[in-house]
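Take a look at this single chain in structure tokens; it is the form predicted alone.
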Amino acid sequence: MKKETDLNVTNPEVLSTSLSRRNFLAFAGIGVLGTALVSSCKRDSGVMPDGTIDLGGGDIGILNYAYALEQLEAAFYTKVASSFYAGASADEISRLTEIRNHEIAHREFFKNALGSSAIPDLEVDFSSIDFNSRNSVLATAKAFEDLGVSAYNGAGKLIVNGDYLLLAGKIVSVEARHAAYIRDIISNGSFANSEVVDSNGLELSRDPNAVLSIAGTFLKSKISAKNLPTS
């Protein structure tokens, strides 16, 4: 089992958050994943000649896919929390800061678990977001959280290793809590409306290509999912 002290988590944002790394990593099951992840699978992700980032194949590719989304969300909430929009309530500041902490913890978990198989840091493009506007920030947060939940739901069937599937289930549960909160502060009672839950009471899902097409709006980095499993 890989101990917390062996992990290369040096980002000061992580070290200063109210969510301790020990608690999150214990929750996520770092002992299950850890170095076994990279030792059992060959590296097949990387940067293509044109600069496009290839997520890779198999479970490693799916985990890199999740890592890419967590990078995007962590970058967004870090920007939000660096200077909150005018009129942000104390509750909004507290909850959005907590969400930032969770997303940073998710990002750092995947980065350390993937090790040398991790894709590079992504370059984001938030030029379409007005971080001084409550409506713009919350609408983007809603889009990211709904997208993240649908992404994990869509990717679950593609994961072979049961331990990784368990991990994904734990993280998507947290993302769903974020989504519910954001939706409710925008419009109370909309946390599980027909936009995200179908007539059978099931959360909607998206496949990786659909997710990356949407996420690409907020990325300067180009990502290829061509080697990800499809079934």
The other form holds:
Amino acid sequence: MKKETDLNVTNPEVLSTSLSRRNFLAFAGIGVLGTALVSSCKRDSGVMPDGTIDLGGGDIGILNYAYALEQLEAAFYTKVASSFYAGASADEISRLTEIRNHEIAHREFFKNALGSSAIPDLEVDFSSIDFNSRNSVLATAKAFEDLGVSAYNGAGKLIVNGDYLLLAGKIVSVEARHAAYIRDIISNGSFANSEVVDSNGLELSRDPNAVLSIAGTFLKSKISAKNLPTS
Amino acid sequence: MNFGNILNEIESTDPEVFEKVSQRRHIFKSFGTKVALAALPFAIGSMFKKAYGQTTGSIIDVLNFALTLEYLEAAFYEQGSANPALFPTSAAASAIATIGQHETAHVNFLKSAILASGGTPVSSPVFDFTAGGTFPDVFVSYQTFLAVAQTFEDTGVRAYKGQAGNLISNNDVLTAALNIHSVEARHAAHIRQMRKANGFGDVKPWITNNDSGIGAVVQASYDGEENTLQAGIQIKDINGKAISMSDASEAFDEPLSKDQILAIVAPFIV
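Now that the form predicted alone has been shown, please provide the structure of the form predicted in complex with its partner chain.
Everything in the complex follows now, all chains and molecules, and the chain you saw is the first one.
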């Protein structure tokens, strides 16, 4: 605790980060006991000897899973917005820049919420994407957004704490709005077609292993979901 | 749960609803009673079968609440699609048809889910999409139609989000609700793009602050969306990143409670 105080004095960002985390844990009804629990489970999340990043278990593991996906999305749109593809319309530049900001907001939110339980920064591999090509960028954006929605949809049942579930719900509908927008600028009217919505009008869900096998093709970092809850 | 209970809840926010529905209320009082529940065949064969033993009354209440909202949306798009002259392009008519098909599918799915869970699906209310004259040209004016559509979709997203916590004990029902929730958000995004493309409102696919781009008449569906504080963490300028108030509000959609939703839809129920 003394160490944290010292850090707070020398680095105001650490102060605000640790305060935010404390607020978050208090809000989530975890409090002091939960903090101890998170600490005792810390060995479950982190970097394994071969460099694989373990998301950890329980709700913290699910939050790290979401944090990993938001890191990937934020990195992608940051690259997109740093130099737009040829022929980007003014509307596309505005909307894609906003999406970048939303994904950064999500990423930073999870980072602060998880605090010392957060996985490290991921290394991405975007070598398969041609960032100067509208088709390549939008096809990747579509894949990421649809994947993100299905990931949150599939993760809901794995969450124990109702406050975390609500937070996932607040984010997934924004990802769905992104997905619909991207799909419509690729092909107007494809916002909710049969690729993503079944005959009951229900969207796809994917479990973490399915999601990570797709996301993994865009990551240098290796991620393990072995300690995530399965029901 | 029966429809009378929903009417009681609307009554608490709209005192006039009692007069509006008194005749129907009587009908509903004899419907959805324990006798009617007991008379229902034990439904089997659906994904909800295994959850039957765990399906509490409160979960069936949530499903019936969702069903009522889906009835509203399905009937709205059905009536809109019945007037092809409403739509300026075939793309517009097609998008509305797609959305309407999803809403009808949601109605049927929820009815099946409620039956399979041992509950009784509520009947559809009778709707007045002019909301007592607030939207007199709702099925004549494309602009009004899309304004009401946007409000219904954005409100639907908030309604499902607000109920997720009540379904946390039942994985199948929660997942199904989430799988509907994101479809409603896709609908909302598309309708908002349709409005923008026609110059009806300066809206994005996502909700900026608590702006509806429509007017005060639908403000209750947008109040609270301006929130930028998530679980005690301020999203605006988080960690020194250039995240504006607008960005921060757009990045997270906000829930509404059942009572708030019922107050919003009450004017559309005869």
